[in-house]
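Next up: just one chain, as structure tokens, the form predicted on its own.
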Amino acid sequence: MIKSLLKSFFYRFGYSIHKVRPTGARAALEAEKVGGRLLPLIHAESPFAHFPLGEYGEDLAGWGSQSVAFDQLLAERKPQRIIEVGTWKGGSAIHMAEVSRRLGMEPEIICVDTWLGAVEFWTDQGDAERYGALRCRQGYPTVYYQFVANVLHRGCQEMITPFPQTSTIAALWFRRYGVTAELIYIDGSHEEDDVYADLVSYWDLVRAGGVLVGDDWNWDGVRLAATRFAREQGLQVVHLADKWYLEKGGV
């Protein structure tokens, strides 16, 4: 009862009290032994390998993929990790990756994703552009194997690992690993209680020197949880072509 309380407590106020370490030796060890490299942490066969590629064509369709932001920032920080919250198709990740190729860099991008799509996505059966684009099966999206087919058709499957699960519980995945990134974008859920809870859980997994960017500053849910955790956390909030970001202090 006293933990839940201080877990609360700590919350309102942007911190978090889970473990950023790994638990055990065993989890440190299992890190170590595949040179930092998530994939086979996370999948015990590779979500590329037997896929049936032709039965896919590309399809990258998505919002802010392409920005300059991103562009400018691996040139910048020149990250060794990425951790996406919110893929989609997979047009920000497979940038991301053919942008780090041009500058000479090799960094493992985490995608992690429900691949069921916001609420907005559920509001409209006539919107092609959202609904649609959930290619329901049975009542069940099936958009993660059109990701999946992208990153094969742009080649990126040696940079991108596809992390399916939900924010929450892939941030405590990665606290039970010890994994931080240099650079992780949030760009799941617009609503301001999903946003906020995404910053508070993936701030203290962004290392000394990086940033936690994210997108769609226009939508008042993302707006209001950033602002909000900044002020909380004392700091500033930096605005680059159409992404803004939080930089984490120290070396």
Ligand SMILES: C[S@@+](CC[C@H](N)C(=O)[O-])C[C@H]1O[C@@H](n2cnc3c(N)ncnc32)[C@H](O)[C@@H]1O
Contents of the next structure:
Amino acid sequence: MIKSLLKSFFYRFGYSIHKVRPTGARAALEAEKVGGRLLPLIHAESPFAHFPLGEYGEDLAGWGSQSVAFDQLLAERKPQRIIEVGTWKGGSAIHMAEVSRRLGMEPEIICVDTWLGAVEFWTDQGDAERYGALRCRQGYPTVYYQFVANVLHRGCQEMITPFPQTSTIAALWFRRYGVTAELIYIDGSHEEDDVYADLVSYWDLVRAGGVLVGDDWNWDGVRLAATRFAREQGLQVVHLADKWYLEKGGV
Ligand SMILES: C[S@@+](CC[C@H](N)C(=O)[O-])C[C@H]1O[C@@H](n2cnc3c(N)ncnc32)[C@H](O)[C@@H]1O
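Now show me the form predicted together with the named molecule, since the one above was the form predicted on its own.
Expanding to the full complex; the earlier chain stays at the top.
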């Protein structure tokens, strides 16, 4: 009762639910208990257990997955936690895991994806790379299982944690658990409103001294959203190879 009165009071003065709800101090403690790893908080059982790997070959087809920008940023920033929004078959996540391993690091890479594709995956049934690769069964995509197989084929299951959710709901979960990351890679929807919403949701989750990295500067939606967001926040967009990034100050 008192709580809801307090909330109505704050709302009247323009505070959003994010500002009113206490940050996930207790939830963050839970993350601490599992060594800071989020996998046991997201999954009751490892998503890699009992997988019929023999039924799947390796197929890492993706876009911009092996960029040297990742190599450079990983070496520079040495992240302990990475959040990726938009994973598809796991190309970029597996590349980041392998580069990290070569650098002697073992960050947890949390992969947020619905594994249902973005809008452009559903607009051309002749597109084998997108619509075809969703591999619909009874009308529902099964590409997630190819991602799981790829992670296992490359032996990256200790570093990669799938989070099969929309970027919005996953961001709420991270916020509730007080989760932040040194590197956040945004490569989900490329529609302007969606990219802008992802930037708003995930910028707050970048730890001081960390970076928010984006793909596909050549997509109008990405470029317009990133430019608007950077201008509003007084940030500089930095271009590195085929990626762009925003740096969070404050260390
Ligand atoms: C361009 S692909 C990611 C490519 C990947 N990074 C690679 O290296 O190949 C975009 C992915 O974003 C996911 N996606 C699109 N909108 C999303 C949303 N709102 N929430 C979660 N995932 C989303 C799609 O399911 C798709 O797998």
